[in-house]
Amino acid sequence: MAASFPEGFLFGAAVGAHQVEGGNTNSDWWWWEHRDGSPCVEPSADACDFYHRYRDDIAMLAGLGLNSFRFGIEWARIEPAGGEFSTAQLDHYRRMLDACHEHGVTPILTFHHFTLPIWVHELGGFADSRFPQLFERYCERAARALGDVIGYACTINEPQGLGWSGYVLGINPPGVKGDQRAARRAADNLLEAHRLATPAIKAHTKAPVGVTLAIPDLQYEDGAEPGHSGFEVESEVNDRFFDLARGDDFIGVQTYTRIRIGPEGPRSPGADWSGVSRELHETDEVTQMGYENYPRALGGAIRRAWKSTGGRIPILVTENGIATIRDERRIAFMAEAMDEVLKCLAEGIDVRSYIHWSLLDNFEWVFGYTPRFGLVAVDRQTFARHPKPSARWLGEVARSGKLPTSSGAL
């Protein structure tokens, strides 16, 4: 195994633009969070204003050690109707991006993290047809205001749940129930706006351009055969994305969990995908997302992705952390993840990154503010922000391109 991270490795944390910015009231989501019978347990309101705050926050990341941040520009900011550009707000985010080169930070931008201005999601949003081209045009013209202080492009977060998420589970804006066909719709949409973006970015920018997919490892037991659940869909999903991907710069992985499917389906915890649970209840097994513990699904979801690619393009790992109110675990939960990035090196595949989620507690969609994904913690009334002993571990980490050789247990 691999007893060190490369030279050049990107140590950092990523943050989603919706989730820690406050006041995106011009979002699908700001209406789902408000709207009558919304499954969201509260809504996102001032968030961590990291609208504000973002100087300080890049300052801290940096400070502890980090050398890559990974965030997102909203269009719901930047195109509040269609075809009119605010050119205020590509100014404000081309100030976070120059903050990220002023320490020393690799910025790893993201395009599209989940949310929709509110007029695309009045034509129909994800499932629209004309979704691909406006979304291309939005990347055109964020990427020609942004494009040469851009470190790495992502262009879409997570794309293969989206449809599944919104027209089936009904989760997500639109908040639609059992239409699979608008799900497909969704699916064949977001492929089609990645492939469309991916040159309009390239036009304006130096920068790798890829996209983020979450990747849970899948893991068939004796006597399961491959069927529909949720997670086998998006994992069909993910299959044309890898194809996609293989003329793309770079791909992300997204992974937080294994998931078991034995001869009767999924039988891991949070398996169950037929509702959200409002009550988060972490024990020695579960997260507080009520996901399986189990870190070392990293490598499983970095060698499918390694290998679904062909072996020969460069993996980012995007987002990987845990849940949880108790800090030790968390740190815990880093080492075995990373030792895994360690064994996939020693393996020969290219893996650049490993970015955590997140750097701050920030608002997890439906389920609020509940989840403690963050190396910071964030007082809600005061917005003062808090490092935890897991944020000063990683920057260790990331000082010496080392792990050490004793983490704590899970």
Given for the second form:
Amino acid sequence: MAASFPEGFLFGAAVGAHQVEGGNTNSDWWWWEHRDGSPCVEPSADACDFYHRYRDDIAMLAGLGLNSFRFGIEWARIEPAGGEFSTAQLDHYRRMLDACHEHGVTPILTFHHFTLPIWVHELGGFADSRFPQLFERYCERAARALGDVIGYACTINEPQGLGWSGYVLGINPPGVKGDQRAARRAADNLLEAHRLATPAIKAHTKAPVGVTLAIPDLQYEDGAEPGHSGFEVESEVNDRFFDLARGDDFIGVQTYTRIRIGPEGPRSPGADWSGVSRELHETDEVTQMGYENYPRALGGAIRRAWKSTGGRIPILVTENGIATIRDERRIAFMAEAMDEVLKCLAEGIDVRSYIHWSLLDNFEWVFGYTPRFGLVAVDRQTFARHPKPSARWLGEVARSGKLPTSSGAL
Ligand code: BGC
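May I ask for the structure of the form predicted in complex with ligand BGC now, the form predicted alone having been displayed?
Expanding to the full complex; the earlier chain stays at the top.
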């Protein structure tokens, strides 16, 4: 096994725009959070006020020892009405990218992370045939303004789950349940959107461009029959994205757990998301999200992404983490997950980053603020940041390029 991470390896943390910025009032999620009967336990409100506090956050991240930051730009702000682009908002994001460079931090920029401008939602959102071209136009415009300061560009975050969550489970906007055809239309449109957005972004930047995929480690047990669980449908869509990614500059791997599939279908805790529970009970076996605490899933996911894209597309781990109120668990989780990264490197897989989800405790979509994914706690009244021991642990790994011999050692 590789003893240390290679020179130039990116160690960082990630946030998604809507989950931390606050006041994203022109988006479909804002509508969803406030609508009658919303499944969201609470609205995003001011989130972490990252929109105003990004400078301090980037300085804090760099001060911890991390050399990379993944964050998003918000389409609903940049194009507040169809075809109307906001120079002021693009300037805002440019200042964020500049702040990263001032601190020697490589910015990994996400163009789309779940949310849509409300006017795109009203046109029919992901399931509408106009979606790919609208997304292409937005990406072209944003890349024209920001391309020279981007480190890596991610087109769409976890596109393969968006149709399923919004049109089958109904836990994301537009909140439709059981419409598999609309979910497939959304998946087709998202594939096309990535295909169109990639050259539109590349026209204005030298930064590598790719897509970031949710890749649970699917483990089939003896006697498991291929069926129609949500995970298998999602994994079919994943295969189409893997094919498309063969032409990209990198692939983003995002993993949180494994799903074991037995003869009767998925049998891991939390594998049936149809009735997403609002009760977040962390136990020794499961995280606050109700799924299995299984950090070694990262190795399975990296190997799957590598093989499925022909064994030559560089891999960025763009998200990996655990929702827990026991921070020492986060350290143990990272130690095992990063050990898997070292194993994959030793097997010859070209892994270039470990970006932890998340920098901050933030808005976890329908679950609100209860799940604690952050390396840094955020006071919900004052927005004060409090780095946890896990933040210092990851910073130390980044500085030394090595994992400590015992996970609790730092
Ligand atoms: C998403 C994040 C989310 C995280 C933890 C990923 O699927 O990109 O937005 O907060 O998982 O659930």
